[in-house]
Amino acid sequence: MSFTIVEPAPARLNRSELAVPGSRAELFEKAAAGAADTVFLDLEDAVAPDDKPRARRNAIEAINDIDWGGKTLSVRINGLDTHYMYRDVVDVIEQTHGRLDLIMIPKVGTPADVYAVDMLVTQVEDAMGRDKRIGFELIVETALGMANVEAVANASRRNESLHFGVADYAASTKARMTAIGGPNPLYGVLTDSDGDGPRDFHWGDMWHFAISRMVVAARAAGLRPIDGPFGDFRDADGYRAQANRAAALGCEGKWAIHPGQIALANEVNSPSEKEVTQAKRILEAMEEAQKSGQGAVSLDGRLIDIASIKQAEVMVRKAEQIVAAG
């Protein structure tokens, strides 16, 4: 281990992270109730220019009069190139009574983003008194965002998590792709030509890279890596699958844009029964191996060491976090 200790981020339940529009207020009791772990009421991309005040307005009454009950309360402001984000930063803040959980930094592309809203955000929270300090969430959703990521992810104390923003990503790389999310026909291998015998194609996932470099960012300064949307909200196999991918590279929690897809991430991103049993059964091994004096021991015909118990305690904290939040 490192002499260099990383601080976690607060431990948040964040399988399930659903994207409500703050010009569609008659859709936030349903959020409240529904199943997500996180909601965000989102002033930016889902809102038309002429409605932004008014969205303004209505998140503001709703993180003030709703019951959100246990889940993680965020709040996406505008872009910092806009003349609607600090706005949105001390409206929000100066006008509700400290329910806010998170606020939701898009397109960032520089530690100096980060700082802006950081600087603006504790002006606020200190002229209100506020003892509670709001965390953040960042979009990694540009090149620039991407290739520096690292620093982006150490830039503030507040940061909690890092977020894939694929389309915006696509659209800032230039990729030759339209739909938000999933893969991509022209994404693939074709294999080598044995006589006449037909070649085969093989699909491959455009955003592994982007998605594994934001999690090793993210977990190196001690954040929650989370894969942002899937577009087509009636395949929700496609959705399983791309959930799946990101939770294999270590993401634990995506994006809902529809009610639909947040029960398909609260499962992709929940240990089975299985997992949680066998996890028990690792810590319980090695707590009787070190009671004899050994380092290591063999369960079901495996290694077991300080790493797997690492490991399992992850997978029994989750569960134990699940169970928590009912």
Given for the second form:
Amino acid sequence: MSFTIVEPAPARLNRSELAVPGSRAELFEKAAAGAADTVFLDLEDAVAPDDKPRARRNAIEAINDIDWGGKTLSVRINGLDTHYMYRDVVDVIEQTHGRLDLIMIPKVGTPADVYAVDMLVTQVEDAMGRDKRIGFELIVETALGMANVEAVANASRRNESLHFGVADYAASTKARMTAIGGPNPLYGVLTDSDGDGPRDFHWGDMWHFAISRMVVAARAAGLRPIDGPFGDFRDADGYRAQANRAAALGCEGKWAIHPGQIALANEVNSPSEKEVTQAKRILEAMEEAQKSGQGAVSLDGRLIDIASIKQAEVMVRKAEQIVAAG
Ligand code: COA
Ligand code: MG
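Since the one above is the form predicted on its own, can you give the form predicted in complex with coenzyme A (COA) too?
Let us now look at the entire complex, which starts with that chain.
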């Protein structure tokens, strides 16, 4: 282990994160009553410029008046390149009473972007005499943000999670995305032309590098990596496949842009009963091993060691959180 100890962000369930446009107040109660672990009220790109002030007022009212239960509640503020951002931060914190958990910062490019919002949030919180410190969710969705992703991840003690914003990332990098967060039929390999058999075309995942890069930066800083949107909300199989591959790479949650995607995200990002049982068995076996002075032992013919304990502990803790969330 390195002498550098990575402090993990507060352990919140973040299997599903529902996006709700701040301009559509009629959706808020449904979002609060639904099964998403986290809800973010959007003041940014789902809201047209003329609607910005109204969306901000809606979000403030919703934070104050709606019972959000045990959900993590977030607001996506406008980008630092807009003149909406300062008022998003100031008004939302000043005019709410401590229920807000997180602020989502879109299109983060440099550590200084995070620093600037931290400074503003800190001033408002101090002026209001708040003890609770609002955490940050950062969307990695530009070439600049990805180029600086490690520095960005470490830019504030408020940072809790990194999110892969696939649509803006494609626009920023000029990648040829065909559907938001979906696969691209142009991205693949054709099998060899040797021999006379037919050649196969194998689709690849054009987001593999970007998600992996973000996952490593997030984990190295103790943050949660979260996969972003999948636009075709009627395609449950497509959503599940993309959520599974993000989870396989280390993400612990995915956005839902429609209520129909929440259960899918929760399902993919929850450990199965079998996995939890196995994790408990690993912990028991390791406890026995440690009592008898062994560092590595076998369970069902497979090696388990100290690294297995860490994984097993994380899984058991998550399973407990899921039960507690109901
Ligand atoms: N949060 C809460 N409830 C939502 C919702 C959301 N994001 N999106 C839809 N619903 C509700 C609808 O109001 C409807 O409720 P009802 O059955 O009581 O009438 C139900 O879920 C089914 O919705 P549906 O009619 O299928 O969708 P829609 O046409 O109303 O909306 C979208 C489709 C994509 C416009 C909408 O889901 C949306 O705005 N999503 C968020 C987009 C966003 O925030 N993007 C920015 C981040 S990428
Ligand atoms: Mg975006």
